[in-house]
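Below, in structure tokens: the form predicted on its own, a single chain.
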Amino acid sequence: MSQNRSPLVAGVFSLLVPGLGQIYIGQRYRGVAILLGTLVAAGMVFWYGDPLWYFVPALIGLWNVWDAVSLARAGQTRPIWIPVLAALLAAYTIGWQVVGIDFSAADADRAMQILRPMLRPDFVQERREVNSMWVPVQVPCGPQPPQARREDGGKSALVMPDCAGVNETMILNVNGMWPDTDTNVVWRTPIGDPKMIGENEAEMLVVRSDASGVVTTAIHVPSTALVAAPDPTLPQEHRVYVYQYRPKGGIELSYIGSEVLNGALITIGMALIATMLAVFLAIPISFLAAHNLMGGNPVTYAIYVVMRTILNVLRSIESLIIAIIFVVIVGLGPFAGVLALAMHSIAALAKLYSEVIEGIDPGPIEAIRATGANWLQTVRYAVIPQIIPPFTAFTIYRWDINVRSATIVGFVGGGGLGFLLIELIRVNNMQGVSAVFITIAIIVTAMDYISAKIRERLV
């Protein structure tokens, strides 16, 4: 067709829009995606506003005008790779100096202050005795706050006054300790969550006790105490914790350890109970999701539009996100994460289950069928043995996925290793920071690992 077509009609075609000579010819597709391609290289080079690279669609059109005319005086192409390399040319450079990339603006110094804790990552510590007391605190205060005191062993804690609200200035006073020893001061969310009070609240408050065992200091309530709670003006109960240490020789989880060794033990817990939850609604909407399933009537067709509709949507979410609502409707923690975690799954292995479901072989189901069983009985019989194998596999996959997905969450407020890391990273900690990246590589290491040894097996 392209030799019965006018060279220098082409030509002006595609001078007056980019592709139009291409679809003269016969070329549909072709001038398509030269007009989407010139409009995109143009809207770029036109929204950065240097003059400097107009050039870039000018050589496109030029390009264009060019493979008009010999597609119709020959037949032939000319090559693409002109005005995509001019292109990516144009979107590297550009891009390079949006985000404004400038390595002479490291600083040397400030990294190593950053990579040399690192090196040290906080696990262990001497063994130590530990003695310990803690006092209720609301924050911020209610109508009737109740008495921010206790008394336990032999000890007894009070804090004055009974609540409080953020940055606002309290007294502890703590009777019963060892007298004469440095103690530490921890603020504790209702969560768990712990919260420095020193200095710039960056470090450590530690006081010392008297000869009689008596701890009196100034505490505020941390800026960051409400920052993830649902409803800031709510009342709520935190605490403040006191402790003493005594060694005794050997080697022990330091503080920080112990953190990271619960939010792992929290974060892999989150990823089982996410994926297992996934599993049990996955599992019949994908039957729901399937065309070789749903496609026999207009009703079950209709159902299957919409459940894949549905899944298209959810999967379209990242889990952050979601957690991000579900910290707002039920709180901070990880149950928050689980849910996030839950209904992306829901939609990634709905999706997976039903493409297993698709692919099929369709011998057993048109057998079955034909013997007049219904929907159920199909299923039954000429589905369910054929998918057990993948479907464990992909199971196992998306619990892997989870394991990943489950600290990315904590960065929001979903609680495990990500909250735990936040905190470090935001408190200046950087031993306790290595020791959670070290923990992380380590988790996601078995994980793989494991998974991919159980999917060999069943694949």
Partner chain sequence: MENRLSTGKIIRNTLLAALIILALGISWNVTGVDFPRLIRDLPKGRNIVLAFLTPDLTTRETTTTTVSLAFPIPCGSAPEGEVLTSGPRLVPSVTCAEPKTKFTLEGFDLAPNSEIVIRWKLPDERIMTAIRVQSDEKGYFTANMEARPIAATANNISSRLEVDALTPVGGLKPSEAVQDVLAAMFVTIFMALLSTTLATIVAAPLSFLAASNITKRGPLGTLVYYFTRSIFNLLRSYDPLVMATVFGFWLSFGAFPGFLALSVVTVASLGKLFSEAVEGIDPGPLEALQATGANRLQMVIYGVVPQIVPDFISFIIYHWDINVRISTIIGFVGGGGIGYYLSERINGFEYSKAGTAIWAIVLVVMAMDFLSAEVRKRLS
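I have the form predicted on its own already, so could you send the form predicted together with the partner chain?
Here we give the lone chain, stripped of any partners or molecules.
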């Protein structure tokens, strides 16, 4: 077809609009691709604003004229790798700058600071026994301070003198504690606020008990003891606590560990409920979005087109973004995450379901109708048996995906592991972060395995 086209016309066409010459010669696909490619390259360079890079669209333009002329003259194309290479070169160089890739910023020391605690995930801790005792102290001194001594279960504690002002020093003496054990001493204000009274009030005061279980130490009233008091001149009862710990053998869940497990439960639950809600809504919608059911007349076809469009738009919005809307409506928490996941899943499932419906074999429907079955019976015996197994497989597949997504809707307040992860990162608790990472890996791998097994059996 190309031999009766004029090389001059083709060249001029391609010079005016890249690709037009190729279209003129009859290579429509090539022409459109060249046009799009040139536009994208030019747009990219224009946006980046460095005039140096205009050589790329210029090069593509020149190549395109060459290609058109040579196609018209000899029916031979010119190598496409020239413009592709130029465009890639520009894309990568510009992209490198725009993304701000800077491997020298990848600070290894900081990485180690983050990674080292991650090797010790905060899941469990040693089970330990606590031995505690407290004694009241009046701060500041009133006219007749009560005695600062207390006895309890074979232990006795006293502070001398019975009362003191802020920053004043006192002597603490406790009898009947475990012998030769490190003992933490903590000050508690009347509202129960703990204060550290070690070095600079920034560290725990730790004293070792002697061989007969006696703890003796000098303590001072913390400078912040009266900060929260309504009237700092009014004498009030403060308390001095001593704690001893010793391993009991065995391990128990740490606080973070229990939070992580709770988060994992919420995450799996979110995925489960979201998938269930999505199935209920996606089934009727999928029938409306199935071409073979809705293609019959203009009204149903219009419904079909509208449905498909809504589903496509909804499907391209990540559940994370949808979650933002639901957080505004129902507040922070897993429910917002459930709704967001459900919304996205409805769109995804309805599309898959409708494709199943479009793909069913019409033969059995005809056969069942021919036996004199009514409409409902036909659906029950010819349609449902065909769609149930693929529907189930897709649903389980979706649940699997939702477990993954449930970890990230938490980032915007959707609850579960994601929410916990963001909080832990914020307070720089890398041991906790590590526990979350391990849990996610276990859950996702297990889900992967289970869902693959079930789907294998269904198909």
